[in-house]
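Just the one chain here, the form predicted alone, laid out as structure tokens.
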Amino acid sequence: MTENLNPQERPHTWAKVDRYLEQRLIPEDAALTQALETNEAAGLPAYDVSPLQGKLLQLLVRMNGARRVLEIGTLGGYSTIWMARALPEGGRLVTLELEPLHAEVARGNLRGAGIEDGLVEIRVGEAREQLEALIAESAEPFDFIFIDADKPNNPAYLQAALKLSNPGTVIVGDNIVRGGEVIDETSEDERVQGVRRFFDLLENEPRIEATALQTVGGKGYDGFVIGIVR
């Protein structure tokens, strides 16, 4: 029984059960298999979703009927590709990555993964900046928002997600538990600290309605927001 496992058993065994749902749940894929592997060859850090992650995204943008996604956050387009995927015929993804080499990179996974050219926007910068330009362009509002970057930022991030929303926009945050470190209130990390006050903000936002899951896996030990506008 996993309820009798030792701390330093559990990370195996959840990265060992990831694997067996994994295989009853998600076919292969040779594009997606192939980004992770592009990813590292390139560098980039192992901060990609998991694919039942991915699959989550996916099937969370199809439950909302998405037309129009926002990704805060790319790397190397792997959560990118997953909800690109779920959008319909017109569809549009806009992505926000601040390393121009992380968004070759995506732009090459994309491009092996089959997503049509326009279907995906790249946009590099800072994604404070960017969402502010996006914000004064007066952009169509977005029916799905995935809040995937630097945790320090958090909160400007859901703050601007809320004015590029409409009512029923989902609005969805990666990586709040940290390990747990999420309730240690003298965190020194200042990701810890970003993660406190996205929900600090969202304890007092009546724009949004939200709730939160911890999750284990392979990823470890973490979890994610799920809300909805108002």
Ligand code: SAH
Second form
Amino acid sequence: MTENLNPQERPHTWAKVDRYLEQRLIPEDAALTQALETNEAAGLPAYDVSPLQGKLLQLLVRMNGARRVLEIGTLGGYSTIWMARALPEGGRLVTLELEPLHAEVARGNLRGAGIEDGLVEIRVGEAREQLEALIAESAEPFDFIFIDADKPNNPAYLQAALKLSNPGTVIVGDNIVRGGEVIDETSEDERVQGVRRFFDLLENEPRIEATALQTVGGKGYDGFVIGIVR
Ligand code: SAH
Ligand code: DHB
Ligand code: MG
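Compare with the form predicted alone: the form predicted together with ligand SAH:
All chains and molecules follow, beginning with the one already shown.
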């Protein structure tokens, strides 16, 4: 076992520890496993959150007693399923996705997971436009918002999320470490610059109190921002 703790094999160890923790904490779930297989078969990128991260989202939704959840970036609906299962009777989850194929795969996965019709609404199109539409239609505020789409738009997503929030709304952002690249101010990766602008906003935004968690595991080295709206 000790050879696996060799620093040069860390990513390997992270993945093994993820599997250990999953075995202890996450019961086998055929629908979630099937969703990942369906995503892969449909050629979707494997950007889904990990099982342990999905469960973290689910617990955060429950801990906040959220009834209305907004997700920006559906992919195949893997994180959507985790969060939707945390909702009480009469709850609602709106998830935004640019790619019609991703949305179609997600619909199938949600059905496969037995998520009741009407609980989840997938809105297809540019998330920025979808968010403007939600704001324009005075959508009831959301209690929990998960930002996980294209990273260059993160600052715009945070600003829209604040407009769709109430005091106490929890906002979570994924992929905010990017293997450590987030600290490279000269990075030419637009995703890294998007995340850095997201932090600039958070630094100067009095309406949200936030922290960040670096994460390692089967998905490598990354992290979450977790904040609460004042
Ligand atoms: N939350 C998912 C992963 C999302 S991956 C999970 O954990 O299971 C990011 C998704 O954002 C992709 O499906 C991508 O198509 C979508 N996306 C990228 N740019 C977008 C945009 N401008 N508007 C809406 N969705 C976008
Ligand atoms: C990317 C997006 C994600 O949501 C993710 O979890 C990993 C990577 C990306 O766009 O590179
Ligand atoms: Mg992500």
